[in-house]
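Presented as structure tokens, the chain that follows is alone, the form predicted on its own.
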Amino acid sequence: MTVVRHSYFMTIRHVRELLRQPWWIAVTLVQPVIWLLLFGALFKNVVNIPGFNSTNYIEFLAPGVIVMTALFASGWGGMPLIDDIERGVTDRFLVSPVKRTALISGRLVHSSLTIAIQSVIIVVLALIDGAAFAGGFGGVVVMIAVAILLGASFGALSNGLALLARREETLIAIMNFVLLPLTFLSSAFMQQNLIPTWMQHVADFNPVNWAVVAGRSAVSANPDWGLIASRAGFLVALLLVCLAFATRAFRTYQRSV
């Protein structure tokens, strides 16, 4: 219970930071809104391609945009940690009784709350633009949940890399190298059976695609709950691996100071 209590206190700390800068959520939504509205308008005739299963591209695109928002928002999650390291805040926490796991989990819970708020805004914009999520409220909740799982995984990865690299330039380079290929090697923009064969095979092992496929199925008229559960299970396993990496990175950092 100590870890839970410490995680709660760390989450409150980061939520207070967010409340002091609520405009940050709006700023980070600029790119997703461009993806949703401009990409949606630009490629709306994609639905006329033979074999494309959706009649509304915005409806098809929205789960991908939600997942991409979670991915990129969490991918930069290590930047504030580097700032804390440079200002000596992290070192002060390390000489306190706080659990090391809580120093990571508090940031991840805060990031998850931000992702949830952003996802709701994107869903509302998609509905205004003509999308109709047949899976209803429950399907939308599941779609947001799998996006949060993906975001938490990459948030833990980003924090772990921040502890090892300790330089913003290095973290930016690494995350760009990881995030952009994963985004375009998924079915976020195009139905998986219509992308090149080699990309289809890569997408099967791509965690971004796991979240996109699960979220898109959840809001469809006939959700495949077996598929959703399996992809969510993969994401949970990835989260555990990334949490273990971040925790070990904290220990490595502590030994070096």
The other form holds:
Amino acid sequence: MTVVRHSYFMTIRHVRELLRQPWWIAVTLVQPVIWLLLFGALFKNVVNIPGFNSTNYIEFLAPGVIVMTALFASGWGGMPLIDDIERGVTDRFLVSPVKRTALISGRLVHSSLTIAIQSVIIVVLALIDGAAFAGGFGGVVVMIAVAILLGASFGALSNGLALLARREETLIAIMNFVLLPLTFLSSAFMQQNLIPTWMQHVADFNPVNWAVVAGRSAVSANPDWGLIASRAGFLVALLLVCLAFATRAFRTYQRSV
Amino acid sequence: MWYKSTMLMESGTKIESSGAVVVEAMIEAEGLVKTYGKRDKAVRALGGLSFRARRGTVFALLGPNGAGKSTAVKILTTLTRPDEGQALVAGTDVVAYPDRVRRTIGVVSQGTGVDIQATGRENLRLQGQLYGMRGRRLEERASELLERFGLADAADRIARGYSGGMRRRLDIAMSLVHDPQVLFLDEPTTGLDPEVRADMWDQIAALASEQDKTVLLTTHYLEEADQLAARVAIVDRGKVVAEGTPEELKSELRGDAVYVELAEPAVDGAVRDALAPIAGVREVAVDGRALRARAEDGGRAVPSVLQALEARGIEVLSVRVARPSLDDVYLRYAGRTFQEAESEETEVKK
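Now that you have shown the form predicted on its own, what about the form predicted in complex with its partner chain?
Below, the chain from earlier opens the complete complex, with every other chain and molecule after it.
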């Protein structure tokens, strides 16, 4: 399987960069930690709203913050590709026999590893701050897995857009327009039946919400496995679409160079 | 399409008059057309570019920036597709079988393709892995190339700290890792210091003398094409306007250039009248104090030219005779000097 081998070579390339500057993980964690600890403290009393099902806001918030971290890290995933394009590295790969899919999947495997590490850190912080995660170890693994699925989808999307736009400014503009609204149009911060009705409807079609709902259910005392499986299924479908888009984007890119 | 490709193959494979030596055309471009952008924003980069490079030679595409050289290389190396025309590398159609072509070529593109966050050795290793190399063979090949291109000491340093010349040498080493039959060097010395450039010329010349390697070199340095290439195609506005060995191209201009520096500005007509009777002196032109003419045999014409000018009372400060340069050739075929073309193209880009 050439694709797998090439993906492995590309993953090594990106992971090596990560190992050479591990402090980068700490930098990318600043924001989620602020969300978890400060936002968590600020809205601590949300749990007192009648109808709110959780008794600990940190525990409620943690899956949202993990999904949000995965979403943002992946949304900006196209930036290093633009760097590669500008430096001529991408063109060099494209005139070699490397599989196009590997050029994307190598990046996605790398960002998935990063998301996994960040998620574990957030989980530990949440536990220290009083979260219980009744779903246990298995539930936490599933929660991180759905976050990675969402991250991989947006990573592929971001890489595809990078190939089409080839300008950092364009990618920044698009992602700014997409990432935060998607986060707020979900149940990341507030129970879905307590947000405005129109938002509840939008959230049902929002991939970010699929990941939040599935992750939160997985770590709860009574996981709804049917719900988790369906949302995970939606995310897998989304990932396949985004992968196809990113791979096709190479064709458009090659026509225009 | 098959018949077209067969025809190209046949015409590219010639039997030399000296005997039954079969010389293959390793790179063949036939009527390549490429336009970027759409409608009123469209820019035609190639307008029917054709040439043929023989196995084991250095072939140069010479032209100013924006002439279409890089676009031609991008098509021939499978990076992009032509709108029209056909391109074969080692007899394989680049559009129909890009993967096959990719295995036979090495590419050094304009700028650099070095991953500056990895070491020189890691760059080489990854490149080799993509061509299916592995293990001891790959490690040995990487070390050999690092040694050959003077990068052995820097091999395990991050390429971010390399100088421009070092990155360029690493680029070339990477293009050679899988020992390709055909090598594309797109502006390999642009942006390098003169000293580093001379060193790079030695490296390229050494590559060319290696058995059976065909090198396509693009350059906008006249002396680079003159020095390195067995054959040169002059490219202007997306087309080949002249092709031949550097000597052939220069000799087509028939004769040497004679440059005379006058003490005072002279009238064009007076000078022309003075020199008209001298056999073998043509194309006399005066611009202020500079007189330019062409002579069958420059050395022999100088005494008569000086005599004729003196007879008319035109004082001469200096005389210089030069074999025609590729610059002259360019002027003849493109209808403008190289410098003019360069500045025009830069203006177009703005």
